[in-house]
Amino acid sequence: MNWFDAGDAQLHWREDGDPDGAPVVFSNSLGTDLRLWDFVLERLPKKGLRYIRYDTRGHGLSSSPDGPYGMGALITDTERLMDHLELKDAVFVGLSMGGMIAQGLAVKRLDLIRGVVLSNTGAKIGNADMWNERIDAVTAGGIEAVADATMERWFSKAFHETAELQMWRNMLTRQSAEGYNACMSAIAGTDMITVTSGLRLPAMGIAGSEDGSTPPDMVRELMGLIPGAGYELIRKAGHLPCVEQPDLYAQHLMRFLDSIGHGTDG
């Protein structure tokens, strides 16, 4: 296990792939960890791409300072991993709360980011009034509270008749709670339609056809904020296409590493 103090939070984090290759690193939505990439990972080239991911602070086994955090914790815990790995010129990949990340990075870094993949996320998601109903839900009755509820947002109605809906469920109620609610604040906090509007560089959007949390027309909006950003729709598929259809989703990412010449043969 890789361990990386980014002063008040420590990062667990992993590295696969190329240790010479072009660097892509991939950030994780609220309620799971750096497994959320595993299918899509056993998919991609082993030679021309260095992958690092990581467990955001207050998940998997990363640290759960106290909180409440802001958007602004997450991004520089990244920004320091990404310094202390010395990743320059890197295609990020967020999902949800990660691609609230990989935006604030971008504007903060760009030395660091040369593209950006938006995976089911938003300049913006939800509202104060909705994240604080949750957020004192999981403080009265713990994540277990809202895991049914969030499994819906989550997957789609088939994956629903799946026995492997209860390892992601089994993933969202082992997190800590304190930290759930931590990263919940955060979102709660981010609006970034005005600085994402600035960026120019490549970005690509993935939205899930079934999604509950983040709908399409959301990530369609966001990808409408960067000039030239392209966007794919991933049917049967929920918040976390990743897990439901890796298949496509990584010939999408493998298309849009090899467009902008990132990688093995660029």
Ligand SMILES: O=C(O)CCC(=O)CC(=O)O
Contents of the next structure:
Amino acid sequence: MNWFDAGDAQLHWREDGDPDGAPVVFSNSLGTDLRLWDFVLERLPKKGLRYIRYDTRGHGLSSSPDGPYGMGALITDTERLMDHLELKDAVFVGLSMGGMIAQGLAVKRLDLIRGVVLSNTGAKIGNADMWNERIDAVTAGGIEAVADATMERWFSKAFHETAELQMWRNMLTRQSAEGYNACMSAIAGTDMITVTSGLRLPAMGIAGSEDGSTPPDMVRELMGLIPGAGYELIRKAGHLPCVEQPDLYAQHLMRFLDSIGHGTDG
Ligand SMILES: O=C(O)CCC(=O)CC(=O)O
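Could you give the coordinates for the form predicted together with this ligand, as opposed to the form predicted alone above?
Let us now look at the entire complex, which starts with that chain.
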């Protein structure tokens, strides 16, 4: 178990794979912790690549400083963790909120980032009314109050028939309500359209055909901002295709890494 003091937040992080390998950093979505990536990591090679993941502040085992947060704080946490671990030229895989962190970090510290996978995310997600409504609901009734609706957005119809759904619902409802709300404020205040349009780096988007949070059109539009970016649509998956379709997710990720020689170019 690893714990890093990022200043006003303490971050829980984990490392897998080859300690001497090329770094791949994973960043989670709202309401999840670093276990989000378990199924994908099981399918990735043990040699040549070093996998780093962490719990965003307000989530998992990381601390939950008083909110609201700005996206800048979430980006700075990640920057500090990567500096602490002396990571350079990493491929950064960010899902939803994690994808916003990826965009901001690439704009701020391109030296840290060799390429980005922007999964189930956008340059801007939702609008102020939508986020304020959800923050109010959680303030009044806790995360439980929004959990069923969230499962509808996160997972495909078929996944709702599985017993596993309850596990992910538990992950959501066991997050800190204060941390969850504080991160919603960060997303609500984020619009990356202008800055992401200036990014020039290898990039791939991943969307889920049944994503009720960040639908395929939103991801396609985002990838249209970055010249040369790839785009993959994963069918039979909602907002978390790394959970529902980990084989395909790992295959797309490996294809992207291979296409830029990450982990194979010495
Ligand atoms: O998943 C995220 O990081 C933000 C997008 C969202 O609202 C997810 C959800 O529907 O709960």
